[in-house]
Every structure is written in C-alpha cells, then in structure tokens.
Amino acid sequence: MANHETILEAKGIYKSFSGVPVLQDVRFEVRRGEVHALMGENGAGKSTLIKIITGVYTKDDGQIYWEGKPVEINNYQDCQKLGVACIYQELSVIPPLTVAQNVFLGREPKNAFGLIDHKKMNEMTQELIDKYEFPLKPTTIVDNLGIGQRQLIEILKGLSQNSKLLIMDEPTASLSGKEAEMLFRIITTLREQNVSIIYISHRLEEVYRLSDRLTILRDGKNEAVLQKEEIVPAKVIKTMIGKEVDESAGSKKMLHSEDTEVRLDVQNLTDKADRFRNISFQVHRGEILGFGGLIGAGRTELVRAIYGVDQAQSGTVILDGKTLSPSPKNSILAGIGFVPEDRRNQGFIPLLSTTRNVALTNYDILPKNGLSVSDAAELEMSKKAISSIDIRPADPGKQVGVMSGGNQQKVVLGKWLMRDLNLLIVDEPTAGIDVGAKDEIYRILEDLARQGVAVIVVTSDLQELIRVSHRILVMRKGDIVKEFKNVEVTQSKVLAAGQGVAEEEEAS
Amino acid sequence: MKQMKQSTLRRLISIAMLVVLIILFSALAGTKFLNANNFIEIVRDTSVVAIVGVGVTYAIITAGIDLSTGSIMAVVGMTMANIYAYTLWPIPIMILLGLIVGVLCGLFNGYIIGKIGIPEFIGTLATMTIFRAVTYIIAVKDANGVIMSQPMNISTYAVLGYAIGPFYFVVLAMIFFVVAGQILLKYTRLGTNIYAVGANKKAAALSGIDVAKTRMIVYTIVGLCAAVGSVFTTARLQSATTAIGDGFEFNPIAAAVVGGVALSGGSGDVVGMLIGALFMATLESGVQKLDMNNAYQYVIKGVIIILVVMFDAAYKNRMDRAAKEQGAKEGME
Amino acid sequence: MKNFNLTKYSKPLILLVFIIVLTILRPSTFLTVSNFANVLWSISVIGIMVCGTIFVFLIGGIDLSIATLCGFCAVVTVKTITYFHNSTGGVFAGILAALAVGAAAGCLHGIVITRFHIPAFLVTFATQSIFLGLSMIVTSNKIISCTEPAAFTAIGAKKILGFPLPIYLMILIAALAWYVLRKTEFGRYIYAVGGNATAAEISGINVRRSTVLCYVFSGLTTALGGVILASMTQQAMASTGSGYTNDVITAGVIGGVSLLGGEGTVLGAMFGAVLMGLLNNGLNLMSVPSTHAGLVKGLVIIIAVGFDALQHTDQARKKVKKIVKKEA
C-alpha cells in the first residue's frame, strides 16, 4: 500500500493565458504507489495543471520536483524520460498491429540480422502482462479488441517504458460498465506494484472507490487535499462548488414553472446503442427546460434523437399534438430548431458567408423568383439576423469560419430566429465563448420562451443551467434520475443528483 | 482464438476466389486452359504486376495510392533506350541509371505527397501526365525527328526476358521482390511504421513516427519497383516505345485491392497482393482461352474491383461492430 | 488581405499575360478572330464537361471515369445512329441514349459511393475500366465512322455567325450550371455539403441525394461531351476522349475549384478551360507537340493543389496555436 515517499511534487505553480490567471499558487503532490484523484468543475484548472506536468504548457512560475530533485519538463519526451506516462483520452493505438507491436512501437527488439525479433517482443510483452495481470495476449490483433482493452495497451505501453507515474484523464468516459470494472481491477494491481496514478474524473463514485487521496481545484487554486477517509461524496461536492458560491445569487434559484399547454411530449424514447433508455418527459409552452448531468450521461444523444439526426430504437416524439417522423428536415418543417454541441464540426459551414449560413435552413420561407432564390431577400434576412442578435463583424458577406466563437454561435442560433419556432434545442450553447456573448445568448433564449417557444437547454455549466432554466431534469447513465420543479435548486444539489449521491447523504 | 483473425479470413477468401476462377476456366476451356505451359505463362504475366505491386501495396497500406507507375515505367524505359541508342555504356550501367531515374520519379511523388501534402491520387494523377510527357520529350527520334520505337535486342539485355527451364528471370525477380517485400513489411521498423501511418496518422506521430518521411520512403520504393518492372518489360519486348506502361497503373492497384489490401489503409500485405495479381492474370488468360473478346476482361476487372471493395466495406463495418460488442463482453471474464 | 486581392485579380491577369506573350511571339497567327474561334471550339468539349464535374468537385468528390465514359457515350451515339440507318430521328435517339447512359453511370457512381462509403476515386477508377471494356465490346475494337446524316455532323461543326455550334452549346451549359449553382436552393446546398457535410445534414439537407445528383450531372455533361466529340470527328472508338479526365480536372483546378470541396465557381472553371485552350493553342502555334503539353498540365495541378494544401496546413497550424492560446 501507499507509503509516504513523495514521487512528484509541484509547488507554487502559476499560469495565466493572455492575462487571465488559470492557476494560482497551486501545490500538488503525488506519493509512490498511491492513486491520487484530481477533481474540480470545468475550468477549475485540472487540465492546465496536467499539461504543465507533461510539458505541453510551460508554467509562469513555480517548481516541479521528481523524486525530490527539481526538474524542468519542456516537452512530453522529457516527462517520458522521467517515468511519467499520460494515457490520452484519444487513444493512440494502431489497430492492425498486435498488442506486442503496439506496446513496443518504435522500440522493437531486433535480432542478429537487424530484423524485428517478434518472439522476444512477445515474450517481453507477456512478462509485463503477467506482472500486472492484464487480460491481454501479446499476439492479438488490436482490431479485434474493445475500447477498454485498447486502453490497457496504452497503459502497458507506459509501463514498458518503466513509468512510475501514470496519468489517466477521464479513463472511463467511453467505457462500458464491465470495461470500467476491468480497469479498476488493473488500477488496484498497479497500486500494489508501487505504480503511482493521477486519476482525473468527474465521476465521484469512481474517485470514492479508487483513490487514496484527492486534490480539489477550484478557480485555479488549491481548495483541499482530502485523505481517503475524508472522501465522502457530500463533502467533496461542497468543496468543489464552494460554500460561498453555493450561497451566492448566481448559483441558487427558486425554480418556477407552470404546467401550461404541453408543446413537446417525449414518450419512452430508447437509443439504439443504449446510451439512453425509456426517456419520457414534457416541455410546456414558454418553458425553458434544463438538462443537467455529467458528460456522457446521454443528454446529447437524447436531444439528437429528438431532433432526428440519429434514429432512436423506439419511442415517440409528439410536438403540439402531432407525432413526428424523425429527420432533421421534418423537424425543421415542424418548427424545431437545433443548435448542436460541437459547433465547429456540426454547427456551420466555415467557408460560407453569414448570409448563406443564416439562410441555409430557411429556403422554404424565403421568397423565390420562379426557381431562383432571391438574393435580396436572403441578404435582408441576414441583415435582420445580424442586427437582432448583434453579430460582429456586421458584414453579411464575412466567412463564418474566420469569426470568433461567440459570433459563430450567434450565426448558428440566428438562423433559427428567422423562422417561427415551436421548440428550440440548444446543446452546450455557450461552450468556449466570451461573457458578453453568453449574456446575449441567455437573453435570446428568454425572449423566445416569452414568445411561447418551448426551449431545451443541455449544459454542463452548472451556473448556466441554474441561470436559464425554469425546470431542471438531471440525467445519469442514460436515465432521468431527478426533476427539480418549483423548488430551490443549488449547484451542489444538481451535481449530487448527476453523481448519483442520495439526497439524505447530501443533506448531512 | 474464439474467432479467426480478420486478415486470415480475408486471405482465405482471396485464395478461394483464385481457386474458383481456375476451376471455372478449366471446366469451360478444358485443357486449352488447364495445362502446365499456360500456368507458366500466367505466372510470367503476373510477374511485372507483382513487382510493381510490392511498392503499390506499401502505398495503399499507408492509405495512399500511386497512379503514376505506368508513366514511371515509360520514363525509365526511354532513359535506357537513349543510353542504348546514343552511348556505348555497358548494359549494367544502363540498367542502374534507369533504376536511378525511377527512384527519382518516386522521390518526387513522395515529396509532393509527404512534404507538401497534396492528396495522393491527385498528386500521382498529375505526375502520371508529367512523366508520360517527359517520355515523349526524351523519346528517341529518327533522322526526320519522328518518334520511333528503339530496339534493344542486344543479347546481354534481352537475356533478362528468357527463362532457365520453366523459370523466367522475371519470375525469379518477382519471387525475390515478394519475399523481400513481405519481410520488410513484417520484420522491420519501416514495415511497422507503414501500417501505423496508414491506420492512424495522428497516433503514429504521437508514437514518435516521422509520418512525412515514411510516406516519402514508400513512394520512392514504388518508383524503384516500377523501374525494375520497366527493365523486365523492355527486355521482354526487346524494344522501348513511348507507349510502355500505358494504362498499366490499373493492374497493381487492382491486384492489391482484390488481394485484400484495403484502400482505407492499415491492412493487407504483399502476399495478398500476389494472390490478387495471380487472380487478375488468370482472368486475362481465361478470357483469352475462351476466345472471348479481349475487351470483356476490362469490364470483368472493373466489376470485380467494385464488388470486392463493396464486400470489404460491408464486412469491415460488421467486424468493427462485433469487436465493440466483444470488447464489452470480455471486460467481464 | 494583400493576398486576397492578388487571388481575386490573378485570373484575368494570367489570361492577359498569356495573350500578350502569345501575341508577341506569334503576331500574325495568334491574335485573329478565326484563331479565337478555333481555341473556343477546341475547348468546348472540356468546357461542357467541366460544367458537370464541377458539381462533383464542389462536394469534395472526383470522377476518374470521365474519359472512358465520354468514349462510351460517343460509341453509343454513333451505334444508335447507324442502327437507325443514319436517319435524322436516329440522331435524336442517339443523343438520348448517350444521355441516358451518362445519367445511369453517374447514378451508379453516386449510389455506390454514398451507400458503401467507398472513396470516389476508387469507384470511378474501377468504372473507368468497365466503360473502356464496354466501348471495346460494342465497337469490336474498331473505329466506327458516321458521316451521315447532316443533323449529326452539324452538332460539332455547323457555324452560326462565324462560330461553330459547340461554342454556343458550351455557353448554354455553362449558363445553366451557373444558374443552378449561383441562383437555386440546390446550388446553395451543394456548397454547404462540400463545406461541411455534417452541418449540412443537421440543417436538413439530404446529403446522400445531393451527392448522387452531382454525379448524375457529371455523367450527363460527360455524355454530351461524348456526343459532340463523335460529331466533330465523325467517328467513335474506344479511345475517343482519352486524356479528357486530366484535362477536365486541370481546367477546374486552374479555375480555382478546390478538389477538397466547397470552393469554386462555374466562371472560374470556364476560365480554366479557356486558359487550357490557349495553352494548347499556344504550344501548337509554337510547334510544340501536343504530347508534351502534359508536362505543363501536370505541373499546373501540382502547383495549384500544392498551394491549396500548404495553405490548409498553414491555417491548421495557426488554428491550433489560437486554440491553445484560448484554452484559458
């Protein structure tokens, strides 16, 4: 088990991006053979800290010590040499090669003729596999393996380079329950073998189960370092959110919604890949319904199915009393607008102008001269969008690809405002955009609700969720687990529901 | 062990296709098709395609393609023809210079693809016309300035087109290239890198592989293979013309695709390509022996490529899904 | 911003420089009306074909079967006309048959590409062989000449106001393509699909159907090109149209059509075709054999696409830097 020898220590770390402080006087310490969890809300500085440790970013100030000696880490190679391996979320295994070939990629043992010695390579891999008890075989082609096992190969690759510290960033994000179990078992074995692990996760239950100690960051500062016995869900949530924050105006609200006429009625919607199941809920006229929960809880998949980008396995979507046959085209004609999660890849056409992007979904309502689209009407619509939501630059001919994130999002949203909507679905509407544009977008959503549009907001930003929602549903692992309706809601309550922490426990 | 390896199954399918084709033609054409001499001819006809195919297989495994092989053969052939016509240099020097020209052509492809980043099929489509034009520019001309076919029938060169017993030299060369090509692919770092680049360029780069360099080396190898193919082709014809390799680029690609080298990159090998090349040569021979219009082979080849690729695409889809489910299950054990 | 202006005016500038150089080099033969009519006539087939294939380029696809499909359609036309004993009615039947073949081929391409997610270049690479084989089978690998009836030979040669008919046809097709791309809803969708297919799909555009239609357009103009080529030469054979794949792609690329999709105009493509015609004509006037032109054409593709590619990687690099900076 964990002894008290420190393997990695970062002291007084400062980092800011273009004047905005991201890390301030952060101290982080990992001991040999411990699983050390790192938690914090989005933007708390976790990934920046990790990127400094792995040499992706350079720190502004502070010092890193490795096994007691001060070290400079300027790139990933430096950190590999020390014995730190980072298991990337985006896996870097090569599917057509065998497990052994992947583990020793670029460092293959050679025989007397200068050719790769497959036998030796397989033996070396088998040794590692035996030592750490991985459920793998050296000769298996990776193509035939699931994501969980591919992740294990990454870990094995790190271990083959004698890594003493593994960094795992949200390792269970795309794993099934069984695959996650396998990973947890491996982590336990690694700990017994004196390998240290930095475990970054949003999922409290995992942290609770695995970690020996837990460092919590908030707003770029150390909030707490908790010992194993102190890692109690309610306490962790309170620490992450911060007492003063939870009490402050922005993160506490008395929800208020009235059961006016039902606009959207979703009945028993179930996903093909089981990412959500048997989902039923309603949205009323003029209501903003917020969806909370962790990333990967199935919210994005759910709204995509409602809009008809993905086909659901079963279930019905009824809008204003009419059953929809799901496809983007049908949804648009029925008066549904959709702002997707991944703006750059799904939201707009970068090479085209604001005018063309705004008009893209609106050719059915734009006047035509015979067969041709009226350029004048198109331009007029674009100007209207620009002035009504303040898109900058106010140039209808500007390529959207070169605009700022906030303005891109306004273009994406703006095209829906040009037509009569009955339902608007927005997924992470303000991710990566500046404060001014955020407020503008909230105002637009509220205006729409006032006009009687039903609005669904999916967001991982708790403050935003509470700020805009009239009613909140929380999803966890593909199910709706909690409804907040006409009650006082706080960030920690939403977070606890998303983490599956029971209410009594949370209250204690 | 629960299921056969994907690549093994695909290999069995190509072998089965070849066997079925041989049985089919044997049944239809009888001993006209089914005799030892015909098979020796089929293997001989396979050889140049398979030699060039080694390089093309590498290119396709890196998720690329090379459409310029036929034109490289022409440039190489015409280079040698010039040396043959205008100098008294020894034959080995002539061949060596021909090979060097081929390597340079390949290097040029590699540079515009690897370093500049031009999509493979556009880049090699362009060099296909460039190399062909260069062939015309350097073509040997008669006294009136008219392009002529340059005979290259000196025995020390023409011998390359002959055979020892049933073994043509070109077949021996092919065997060498296929064996060496397969070893390079499976037992060297370059081979591993070729697979890695084709399967996932980003991941390959993350693992410290120089992607641009790997691609440059691959296209240079294609150039070398095409040059060797040109040497044997001109030796067999005992002459060089501007038409050498016209339309040839189709053959090694077709062989590779039929042999299970997926155009999406990262899979297949040289042996598979060889089976594909044998399949194509058998098809040609069979069409001939059945006294069918030679044109049918073009249609049949095109249709077979589309069917094979469609099959591979559908099959890969299914396997990927199966792998995912399997992964989810195996976590439990 | 400086670069932007340069790109904007580079096309007319290149054209002008070209004309001036050729005028100086061959003053008596180049700058004549008949020579210009000649140039336009010689590019009319490429010009017509690029008007259809530009749709394919715009959605980020490619068509390598242009040359052999063109040949096959020429063969089909001539065969049909001779079947109808070279009657005028046979000419109509021949044209219709060719267009039907072209449309069917495009449809086949589009469906195989979209249904099975197979790269366009591979599908059209395979069908190129099929069309060649079909032409050879139908013609028994011989040249089929067709000098009758007048209605047929007129397509490629009849002069109206001093200019041959194909030039008018080219202008008509170009105007049609321009109209569809620039003025209609469908044209807007093409640019959206080529620029970002996922976003287009979410915006309610049927990406699959649009893609198939683009290949059908390409097939149709290729077929028309085949008909005109057959009429011009009053014959058809398997090798009719050989080399046209590269010429059409080169014309598009010179005209600023991005082979990566989403960028390019019919006007640009027509400019590319004209420039290619001038290039061929100029080389011809300077007694450079046509077989050597491939060197220039190939280099033009490499330079144009290479410039594109370098810019893209440059932009990508800048973007990464920006994102890294922003990640605060």
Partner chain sequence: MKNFNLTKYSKPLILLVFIIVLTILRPSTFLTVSNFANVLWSISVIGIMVCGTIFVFLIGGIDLSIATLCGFCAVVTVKTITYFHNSTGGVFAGILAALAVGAAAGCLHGIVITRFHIPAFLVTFATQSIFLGLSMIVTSNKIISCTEPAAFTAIGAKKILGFPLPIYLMILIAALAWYVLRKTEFGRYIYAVGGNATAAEISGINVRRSTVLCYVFSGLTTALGGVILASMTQQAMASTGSGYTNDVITAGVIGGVSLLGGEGTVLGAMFGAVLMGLLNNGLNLMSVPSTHAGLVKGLVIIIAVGFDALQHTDQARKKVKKIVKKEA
Contents of the next structure:
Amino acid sequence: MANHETILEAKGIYKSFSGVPVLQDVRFEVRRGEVHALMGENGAGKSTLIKIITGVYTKDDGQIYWEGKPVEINNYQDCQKLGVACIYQELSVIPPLTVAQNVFLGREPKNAFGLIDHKKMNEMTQELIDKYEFPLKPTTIVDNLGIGQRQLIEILKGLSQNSKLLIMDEPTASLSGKEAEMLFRIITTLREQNVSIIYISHRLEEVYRLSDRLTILRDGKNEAVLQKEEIVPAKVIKTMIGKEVDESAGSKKMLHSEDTEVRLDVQNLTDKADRFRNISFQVHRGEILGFGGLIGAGRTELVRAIYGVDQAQSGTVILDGKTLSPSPKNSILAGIGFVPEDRRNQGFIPLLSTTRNVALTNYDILPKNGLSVSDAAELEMSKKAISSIDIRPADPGKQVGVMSGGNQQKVVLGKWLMRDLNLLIVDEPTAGIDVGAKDEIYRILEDLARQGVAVIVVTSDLQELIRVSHRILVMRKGDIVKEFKNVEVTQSKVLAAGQGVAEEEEAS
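How about the form predicted on its own, since we already have the form predicted together with its partner chain?
Only a single chain is listed, so you will not see partners or other molecules.
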C-alpha cells in the first residue's frame, strides 16, 4: 500500500426505505492504493452503501468526503467526475464491438473532420493495456472473449477515465478459477499503481488474499473494521453473524430427515459451462432439501438444469424411478414445479392478471370450450389459488406487476399448487419479501412437504435455509462440499462450509 492518505470517507450515513432503516450511522473509509473489502450477510446494507457512494441512492443524512473535501454525489456522472468507477456483476460491454470501441464508447477521439479516429483510439487503449499489463488487444471483437476478459474491459473503462477508485461487486461470481487468478494479479498491479479498490465479496478466501482492511456491516450498522492481520476465518464469520445466537430466529436447529422413498435421484449431472460438475444427490418424498452456498457456487445453475431451463452436458435425472429428459414441458407433465430466482422476469408476466398468470402453466389441465380454454374454468382456478394461499388483493383481474413482492411470489407459487405436484423447486423463495409474507411462504412449503411433495429450496439467507430445511447440502465452486443431516446445524457452520473453512478452524 503506497501511503495512508484517505481518498474516500463516508461519515454518519443514514438511509431508510418506507420508514425502515437500512443504514444507521455507517462509517467507511478507503485509503489511496489499498484494497478495502466490504462484507456482511444479505441485507446487511452493503449494496445500499455502495449505491449512495455512486449516486444511485441519495442518503438521508451524513457526509461523503473525497480527498478530504465534502462532496455531494447525486448521480453516477458526479461519481465518475470525482474518479470513481464501479464494475458490477452484470457487465455492460457490447459484444459486436472491439475492446477499444467498448473502452471509449461515447468518448471516442475525433480527427480534424469530426470523425472517429480509430487509430488513435486503438493506440490509447494499447497504452492502458501496457500500463496495467492486461492480456487484451485493442482490435479484438469482444464477442470472442471470455467472461473474465470482458470484466477486464470494464476495468479498463474506469481506468481510461483516470479513475482513482474502483468498486468491484462480486467480481469473481461468474469467473473460472483461471480467470479469477488473472483478476487477482491485476488487482495487485492496480494497487501498486496507487489505484484504490473497494472489494465486495461473499468469498472469504478472496478477502483474506487481497484485502488490506475489511469493513463488516451487520443489520445496517458498522460491526468491525479489521486490519489485514485480523482477517481470519473464525473472527470474520463470528463478526458477520453476531456473537449471540438466537435459536428462535432460525440461527440454530437440529435437522431431522427421514429416509422415505426416493422421489428425485440426480446422478453425475455436469454443466456445459463447468459451473457445476458430477453432481449426485437424492430428495425423498415429503422432504425439504435446502441448498446453501455463496453467490456463484452453482446452485441456481444446477436447479435450472434439473428442471430443463438450461441443458446439462451429461448426467441423469430420475423422478419416481423413471428417467426424465429435462425440459420445462417434460418437467411440468412429470409434476415438477419451478419458482425461479428472478420472479419478475422469469416467474410471471407483470401486465397480465392473476387469472392469466395462474393459468400459464396449467392450460393442459384446464377444460376447453371447443378449441379455446374455458374462461370460467380459468377464473375458477385463479379463485382457488387466491383462496388457498391468501393472495392479496383477492382480485382475479388484478395485474400482478402492481402487487407487493410477497403477493407476486404467492402468484408464482399458486400456479403450481393447482397441479398434482411431485417435486417443487424454489430458488430464493423470499428475496425482497416482508417478514409476514415470508412466514406464509414457509407455511406453504411445509404444507406441501406434509402432503408428500419433495421440495428443493435454494437460498442465500442462512436463517431461512435453517428454518425450512430437513436436510442441507452446501455447494462451493460447482461441487457439493458438505451435507448436514440429522445433526445440529448453525449459521456459522453453513457459512464456513460455503467458504471452504475447515470445521476445526471455524471452531477455533
């Protein structure tokens, strides 16, 4: 680290949404030429703080200082003018363009005739590539590059604007091991070039390796700022979760799973893009199997392949003793329901009514008037769904897009409850949902299990994972690394398994 001069400081930051406090008196500072990690469980306030720093949200109170002077950041342009660039998980590169065209998009150098000077743009890009030792060529079409190299282009964009601070949000979530190693080398080079980095990650091993300091948020408040020598697994996990374990909140539970008949048998399932490999597990009738792990561990990709949204490279999926050829159509006909992680874009159609959304996956079982589906039958089905899981408002004609997040999720669940289910897969069942609606959804899942339905739940919420699961599998980097069955499980044990921390190290 070059020196201890503070480049960015946030003091006394407060932020609430609809009267609910999200950040309370948060303090955060970054020194010039340091990698400062930001960690915390989901909902701890990390994203909100970063969005305030980058001008996406306005703070309710507090002050941000840049190089010692108070500043107001009202939009991303203000942020860029100061010298701050943010590299998000969702990359914004344009594949048909070259590396240079992407780096200087909207800021292309012009010649005397007012036309884009491609030669100069390539030269400027090459200078940046040489300075930071990036494995790129200015003239390469981005469509021919992997995810890791595309991410480097995002970094180059920021550096091309003389950015002094880069914010990296889960930068390795979609990277292979080789691509991640390349990124780590580049972060080291940037630090040596006196560029500061805010590194947001759930992956402890990366934070240990890269960070000069670590700030941990918990429940919207500062919990700790750890120096490099203090960043050790046991201390970080304990600080993130909290010293007091509240059993009633789902932080600790004795798991109990009966070996009833096998409903789903997954054998050696491997992803085409190597996001998971040789995955084998079983789910029993009436069992809720929870999948834990970090962002990018391969959980979502796995369940999408089981359902057939994505095609696996190899492996076998067996339901009730019969081999299934996974596809949405085949899965629906086999009695498999799927609630995706992104409910708004993949789970329902916002402009359609509750009636139409409930009918979407059920046209094969709805009675018909000649060639058309019976409107009366559609309406009756939606009323049944509304009644069975208390969808509010109880208006079959209400557009689902204007409902609360909890009721939108109930609609997505409700359409599957109208079928004779054998297996229900639910990815992030309560993300963005209030506490009351969470309990209702947990009740629905538990009722299904009591009826003999096998349920797979993928969730990043540790309390939720422990609360609903009869058995837990933890994934890490595309592999199942731990099973919790008929044992006492705690948040720290699940988190440690997902981080690759040995039990004896976590307990020390």
